[in-house]
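Shown next as structure tokens: one chain only, the form predicted on its own.
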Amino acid sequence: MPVEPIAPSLRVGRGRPDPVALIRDLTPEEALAAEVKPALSHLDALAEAYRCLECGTAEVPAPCQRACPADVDVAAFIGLIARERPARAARVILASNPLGGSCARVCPTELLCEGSCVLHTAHDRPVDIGRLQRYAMDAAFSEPASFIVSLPPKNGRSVAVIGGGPAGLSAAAFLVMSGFSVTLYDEHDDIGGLVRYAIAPYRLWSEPLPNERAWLEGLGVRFRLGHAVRDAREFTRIAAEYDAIVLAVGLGDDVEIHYPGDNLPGVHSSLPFIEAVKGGVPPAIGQHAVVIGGGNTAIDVAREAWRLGAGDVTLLYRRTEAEMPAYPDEVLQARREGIRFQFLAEPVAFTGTSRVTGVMVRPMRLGAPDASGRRRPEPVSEAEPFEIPADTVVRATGQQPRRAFLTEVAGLEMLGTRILVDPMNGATSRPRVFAAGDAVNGGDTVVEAVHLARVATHGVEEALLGSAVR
């Protein structure tokens, strides 16, 4: 996209928001509604496009946009932004990105394309693609009209989504700007996922949820919500009525790993846990928390039992930090809040009467590689348990696969715990059945999560209509 060149005396940086910062003086309530990655107001979003060298070019995109797995055109929007055309931006991010507003607030930036600015290599502060992005999102949601989408005629196929969650809600709107009718089931009674009940409200508590759905309503996307497809028989009959059908059923319920005392008052699971906190009735936390696990979730309930109020929150994995699956970026927000880490320390019981006191731990060492390629964490035999204080424990280990729902499907081949499919489109054993999403890669990102999703649409172009359009 040509653009008109931006005085360099303008390219003047804008200091990010401390998380710490932010919340250092707030109650709990306040804290939890503190966002980590705040909203930028019309000025600092200006003074911040004007940092982009706008780099790049059609032949050879910029280095933020070859590291977006949704390939959004970074400079062009950013460009547009700093000419005060926001929905205009807003456009172009959606081309590539549905969930643009979603991505904007709980995408790992620091990894990906704001870890790939020209700048930040050149020692200086990278671009806030992040919040440039959302605040494109956040002024075209304001003024739904600007940023319509022009719909090809329909194709006459029609494609059933199973999944609301984000690789669910973004191949509809892949697809039905390909032409194709397409309705969505999900169990629950709105949208998002993970979005919505599994990631930690300091990121995103439900806005730009609402958005999202109306945009792709307006698209001419037919939700069937509250309607659970959890077995065989459901899946065959709602095959029978659709051309083709996407699989976007992510991951199931925590994985269940179980310690005696599990059964006390006090100890929860991660994603009930982030949800009640959503819905705006917390747990009581009192004074010391514990949290099980190393990845994101484990990172994000520790600092939100921060933000409820413990005063002491400790981070129990049973490997090194090295062996972290945990963004290193979200680790070291996690030790500035004062989360403290406990490495190679296994659980093994929860102490207490009425309620939760403590969590009996065993000291590891790593031994030799697991099927993983990590060193496998074992028991230091010489090293006696110990326990650490605990009124709040939370289990946080990661999410089963919908194995015994999805080993139901008739011609559908499992790869071990995850959908079996054709990385080139997504197509899976069974004809005309794609799938994308955590039920694919076991669990990543939501912009990996869009990513699965236009590769499945790809998928079923070919398959319906006999060619893709890239």
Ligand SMILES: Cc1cc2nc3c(=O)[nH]c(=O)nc-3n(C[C@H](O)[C@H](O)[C@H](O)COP(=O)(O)OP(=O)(O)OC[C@H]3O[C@@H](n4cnc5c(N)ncnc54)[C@H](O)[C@@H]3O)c2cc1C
Contents of the next structure:
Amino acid sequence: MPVEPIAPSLRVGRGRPDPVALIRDLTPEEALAAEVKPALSHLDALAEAYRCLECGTAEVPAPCQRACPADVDVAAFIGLIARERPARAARVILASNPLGGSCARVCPTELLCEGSCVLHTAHDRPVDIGRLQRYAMDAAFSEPASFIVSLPPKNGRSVAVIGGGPAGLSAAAFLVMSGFSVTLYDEHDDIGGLVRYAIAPYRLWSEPLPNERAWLEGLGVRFRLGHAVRDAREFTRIAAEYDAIVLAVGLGDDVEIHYPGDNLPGVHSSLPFIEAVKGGVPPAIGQHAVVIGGGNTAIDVAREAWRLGAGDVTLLYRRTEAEMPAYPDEVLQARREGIRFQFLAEPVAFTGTSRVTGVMVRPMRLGAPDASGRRRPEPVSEAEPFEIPADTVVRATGQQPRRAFLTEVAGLEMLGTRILVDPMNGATSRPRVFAAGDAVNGGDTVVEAVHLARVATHGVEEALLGSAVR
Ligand SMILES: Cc1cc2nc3c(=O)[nH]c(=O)nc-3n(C[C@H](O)[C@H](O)[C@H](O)COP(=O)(O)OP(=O)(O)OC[C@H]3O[C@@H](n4cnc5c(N)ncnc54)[C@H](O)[C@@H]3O)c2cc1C
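If the one shown is the form predicted on its own, what is the structure of the form predicted together with this ligand?
Let's see the whole complex now, leading with the same chain.
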């Protein structure tokens, strides 16, 4: 079964620089840091802002705003950029999305705001909303005094937020802006959760998280970093100390699918691999890299391995491209850069003695649909397994839920692998405990975590103040 060749037509798009050459001309560090959505200059930002039709009304928001899970008033902030008021634009963004700086870099805008831009109907390219949002946030962060948010008087109630990823950070910001005293616990020494440790460095390495942290501290959020809430006893102690808890613990480690040979040096799981890359100590990559999985994480890992200098990178997926959970645009970008795809192929073993040297793969075909509605892959019985050479293998087949800690908490009901919440207010089955983010939706995007944090904040307001401050 041949590995899909790199389509020549995709190697150099008409009128675009060759992404393969661009990446290959750089050192690994430069290639990893080269942003896929770089900052706009002042003049480019103004020109782009003028393209916005500022459509929508107070009654019927613009399509871009309706497509934004955080409900950012896009037309309003872009109008302020056009009028050269970026700090005020940042205030508009932050009122709906406390992680406006991070989201500007990592949101799948093609599917959300930009995918809904009315300019599409005129067969024009959409307004570059993500980069305009970044422009406003960067401008504001360079002058922190310019966008101080006025806070209401303290309401006398306190909330503990467990988890300092997008959901926890957003919940902390929304709660402080509603008058609560907030303490946020995270096991890491730095904030950001997966944004800090997992999102691809060419989207976001660490900036603007330090600025977002400084902004949150300025609002009065107290951070207890390097503090893991380890068990139900500690949870109960925290529950007694605060009026409410927001659980924003995300998901757990990689799903471990075991194959013979998976303890060989050179075989990695996706999250530790990416964390090492973002930590500046990437694993030795060798000549041939193989990534197992069909989601966005697998695509990210493949593009990172390519930037680290692998001679070739092959992504193995046991279904076809049509069933891949990865965003089509991400698949296209990976292909343009030179990643090869081997569909209908399932690993059965890793070969090698002192280090991995190959992946034994068996050919698959699609059978009847499974519970997910996708056609189930089945081995082709008459086909022989074959070997793909590999010096590095990364398994990227998803994250597990954080069962260990959650299942110990008395009265906290789970829905399969997720924390069960009331979708109207984020309330869990345990009184005064709310939840948001990946732990609730099973893993989605940063901006969805922001949205669920807002829902949980309304729940806390209803429970502790009697009505939600909207
Ligand atoms: C490889 C990868 C790439 C991604 N790329 C993108 C992207 O480009 N764009 C996008 O929008 N989304 C992306 N996502 C998804 C996005 O990162 C998540 O949806 C988002 O981070 C979820 O936020 P969260 O706060 O719910 O969880 P997390 O980000 O996981 O944060 C949870 C935090 O809680 C902490 N914690 C957990 N338990 C405890 C405890 N008991 N005590 C103390 N602290 C605890 C964790 O250490 C962590 O810091 C990606 C995800 C992955 C895995």
